[in-house]
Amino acid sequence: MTAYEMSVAYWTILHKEIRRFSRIWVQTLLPPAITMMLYFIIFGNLIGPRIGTMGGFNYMQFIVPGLIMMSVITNSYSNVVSSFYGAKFQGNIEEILVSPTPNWVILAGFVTGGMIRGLLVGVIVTLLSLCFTDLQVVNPTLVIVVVLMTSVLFALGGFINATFAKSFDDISIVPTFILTPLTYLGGVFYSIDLLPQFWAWLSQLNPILYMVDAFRYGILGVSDINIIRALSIIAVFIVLLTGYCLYLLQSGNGLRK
């Protein structure tokens, strides 16, 4: 297959990624944008004033960096799994896997258009935020290098949730019992400095901690760990998720009936 064969195929599985969740942003991007309005005017507005600062910023700062990394996180995610088993569900996949598409390259268009919508939602919530409290960047290389890493890693993670499930239930299963309590537990309404040391040092073995905690620093200029530490452990995860989605698609365990 050539460059441009493989060109035309990567835009191809992206163009329709993007109509497929752009056709229904009622259902892909209202809702997330909804969602952490709530969090804001609850947390933020409502809460924040008694809880007084946190890591030297009034609490709504506090929780906006942690806030956008969940939206990111959460959609990029849902968007792979939701799409790969959908065209696994109607035997769309298949038809992609017969063809002489390189396996990098189909993995390229799914992980890419859960990026997208990621991205978007997190831009979103960023707008949404500016309604409620002053964002001033530090580090803006450093958050578009987080947010990157993290939409790439979570899009992953979508992708062998949607490999293994085998009905619709199945693609529920990862986010609500395994990825929402993490990303709660990811301090992203708390500082792990408050924690007992025990528990701080059980916080460090959730890897949403350094996604939340990274991003943090890049807008406010405060982390609870240490950045070099998070950027590898976020890059050790993208290497193995990605090594692991091209032996699923090469063997065809959980795809071919």
Given for the second form:
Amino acid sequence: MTAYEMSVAYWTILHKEIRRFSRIWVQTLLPPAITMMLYFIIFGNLIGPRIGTMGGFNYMQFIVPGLIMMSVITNSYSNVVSSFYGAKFQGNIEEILVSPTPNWVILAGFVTGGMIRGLLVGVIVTLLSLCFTDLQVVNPTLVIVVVLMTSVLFALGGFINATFAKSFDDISIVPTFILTPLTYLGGVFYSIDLLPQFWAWLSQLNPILYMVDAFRYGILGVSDINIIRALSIIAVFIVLLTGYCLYLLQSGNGLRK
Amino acid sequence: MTYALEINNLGKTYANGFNALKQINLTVPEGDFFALLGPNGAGKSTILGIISSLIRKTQGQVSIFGHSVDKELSLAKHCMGVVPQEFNFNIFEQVMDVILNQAGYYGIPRSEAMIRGEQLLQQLGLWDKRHAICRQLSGGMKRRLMIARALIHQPRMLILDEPTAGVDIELRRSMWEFLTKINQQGTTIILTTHYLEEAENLCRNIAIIDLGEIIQNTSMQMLLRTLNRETFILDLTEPCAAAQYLANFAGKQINDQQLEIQLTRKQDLNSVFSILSQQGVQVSSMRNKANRLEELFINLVGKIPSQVKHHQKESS
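Can you swap the form predicted on its own for the form predicted together with the partner chain?
Entire complex below, previous chain first.
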């Protein structure tokens, strides 16, 4: 395929992905908005004032970056996992597999689709948060870099999950039993400085902590961990998962008999 | 000579150890209308799956118009369109979107795809349904949609896996006309089918596969010539007991107005009519008891094509 033909194939996949989640916006865009609004009301407005400050900010301001990041993570992941597994389940993934579209273009199309949904939900949640608190962005560049990298990483994760999934149960196991606990324990609601030494050390093995903290640093200017280290860890995971996704596509595991 | 399809020593063993294909060799000339027949589970869909890269072979070589699927897969894929046995489009998308997306995967810009899509949908009688959601289509429409989708990038070879399964007779005949037309325009066609009448009417060359092996690979004409016995049903104008006068012919009286006659290659129908005429028995109509290819198929494979034979767990 020529570079132009590949770009057509890429835009076709991306266009299809955006149309898919836009068509079912009640299932894809509305629920995270409602869920996060409840978080803002319950944790921020009702419980927050009793907790007091955290890292020098009131509790609402402290949790907003984490909740935005949680939305981006969940939606980037779930868009790719449900779309790609849906295509496998219905068989229409074969439309792409029999075509000359290169594997990296297939991956890029699905991952970008996941990113766009994750970022769109992130913007919606950010706008909602402005109804509850003032948000001063200290380092906009860092905020954009971290949120882009995080959405790529979890879109890749969703792709791997979908490739191995053999039933609809399989696409909910990882988000329910791995992603959600890691996100909740990734410093969304608290600073790891509050934890006993052992648990604070254990938390540093959680990759989501680095994303939440780097993002919070970009917005509030406070972080529990070194930002360069955080960005490096995210970048390493992106490289590893991209390589693995391309390997899965090349070998045909879970896609070709 | 460049073949549309060239298969050498193709083998496939599934993960459960089932040996679906055993050293298959097959060539399909450019421009051919080729039938691949065999009972269920014989390996037809496995061959087509390997050609279209949806199934990984365990040994052998496959080339499409000289492009090896191992070395030049992208070029090979450009040369072929695939119509699978099962409906495999997104049932929530509109008909036109299915076509446009497929064009996009082949790098065809949307403006060009719109023109081609309209032509194909018009030809296949789906233009009025272009905005319909795919799940609302009838079975026949879904089949035609898959043909339109497979042709959107104007492939030189079209592979159809049981394209007329579950399609009514009228529609089946219109699909035959369409396939004949695109074949005459130069598209090589390979099809698998359970309707042997379909294969006999459309195809010039044929391969019969059973238990993962090609047991016959020849022209349709040559194959039909090997049929050394044909069975005819004669409908008589008046009830009579004519069987006793046809002692030299194998057969039986089905009822007092129908005779079944078996003729070898050395016997001819004129003799039958002559004997019956001498006895004052008039024949109003006559037909083959079974399709000629079906008789051959039964002789070769030992079962009628619609009989389902499951070989372990092969996915057809």
